[in-house]
Amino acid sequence: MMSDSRNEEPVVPKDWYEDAFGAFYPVIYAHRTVESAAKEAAFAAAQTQLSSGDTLLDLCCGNGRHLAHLVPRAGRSVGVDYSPPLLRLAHCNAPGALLLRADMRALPFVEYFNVVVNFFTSFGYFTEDRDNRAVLSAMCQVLRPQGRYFLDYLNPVHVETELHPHTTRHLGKYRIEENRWIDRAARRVNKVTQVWLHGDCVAQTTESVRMYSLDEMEAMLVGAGLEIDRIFGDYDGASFFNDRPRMIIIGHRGRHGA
């Protein structure tokens, strides 16, 4: 049994992602359903001009909720994730895709994909900038010349102004407590989630994401060989501004990529 420590800011382990996407992840993010991903997947497919002649990679595919909608649009689809429990769910949600477990910094493909998509702020996980840059380099490496990418990331300015330090919600028999804070020295937004059942904390997970500015993202993308074509602030196609919740970047592999 764990104690309720909502007023404390625990030390976030560097390898937080090793345990964050386990058995209780589908409980914590139960509202992120296959159905709710339909609009986002359609937007990504339109922006990357995904077609039946394309080979697609969903990088950090999670439970396959976006991949479920993208498989029918692509000729061949691959989902990569680091979490075995989520990959098992993806097998059910996106049965037409090839699913692999891999580290997003070192992908086992070279110039194989026409399109790479990355949803739901699955970038900025690593403490060292060089590791986050390695993810972009890996994306470039797996793309064919002029291949397209779709990167759905947070808007750090919006996070700073709209962050809710503490929220409580209920899902069936569970109470879910979420505590968020910004580590300004490290430029990271952190979250500790506790899942409570009958007065006991039955699970606790930590998440931490580096908050890169648009200028920083542009520099890293171009440095990795990825050109930028368009930037949106949300899935409604709105332009990117500080008051928009997302930083959605669409582009292609440049001539000197990989």
Ligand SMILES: C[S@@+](CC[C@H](N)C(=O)[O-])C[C@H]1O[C@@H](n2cnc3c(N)ncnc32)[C@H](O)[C@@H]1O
The other form holds:
Amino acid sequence: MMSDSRNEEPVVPKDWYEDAFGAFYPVIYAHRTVESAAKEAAFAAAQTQLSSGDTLLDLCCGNGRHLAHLVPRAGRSVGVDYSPPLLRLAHCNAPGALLLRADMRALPFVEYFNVVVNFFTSFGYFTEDRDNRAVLSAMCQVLRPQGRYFLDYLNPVHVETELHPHTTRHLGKYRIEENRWIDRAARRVNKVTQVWLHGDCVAQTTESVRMYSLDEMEAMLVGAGLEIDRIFGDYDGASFFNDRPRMIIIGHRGRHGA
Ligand SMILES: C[S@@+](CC[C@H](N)C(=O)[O-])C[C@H]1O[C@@H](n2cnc3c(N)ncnc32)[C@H](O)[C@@H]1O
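Now that the form predicted alone has been shown, please provide the structure of the form predicted together with the named molecule.
Below: every chain and molecule of the assembly, starting with the one above.
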């Protein structure tokens, strides 16, 4: 049995993302369903003008909840993720997609996709900025010239103001304890989640995301060869502003990309 880490200073492993998206991820994020992804997928499809002539990549597709809605709108659809359990779920949720296990920094495609989407803060995972920049370079590399991208990232100002340091919720037989904190030196938002069953901690995961400002994101995107067309603050199409939860960036591969 693991101890309750509420009053301890947790250590965030550098490679936290290798363990965080395992068998218990679908329990912890049970509310992130295929149904809940419908509006997000529709927004992304409209913003990227996705059509049946397009090849689509969902980078970090997870359980395929967005692909389930995007496959019928695209020509060929591909999902890439690092987590075998989530890819197995994606097979069920999006049977029409080609699914592939790969690291988001090193994608085995060159100028293949018309559209790349990346949902629900699947960016900023790596400790080194150069690794996070490598993800944007990989997105540029896999896009055809003028190909479009959709990047749904957190709004760091909103995270700072709205952070709930501790929450408890119940899901069926499980109690889920979540502890969140901001590491100001590393400029990261971290979360340790414990799943409890009958008084025993049966799973513990750590998540950690670099909090890039909009200026930093713009500089990294342009540096990677990706032009910016529009920025939204939520899935209702609100402008990006401090009180909006998301930083949704839509753009295209620039002339000097890849
Ligand atoms: C927050 S989840 C989002 C999943 C999905 N986009 C969604 O909205 O449900 C982040 C995803 O990134 C994947 N991931 C984490 N590290 C990765 C890496 N290095 N390369 C590729 N995928 C990675 C995880 O397995 C997980 O599916």
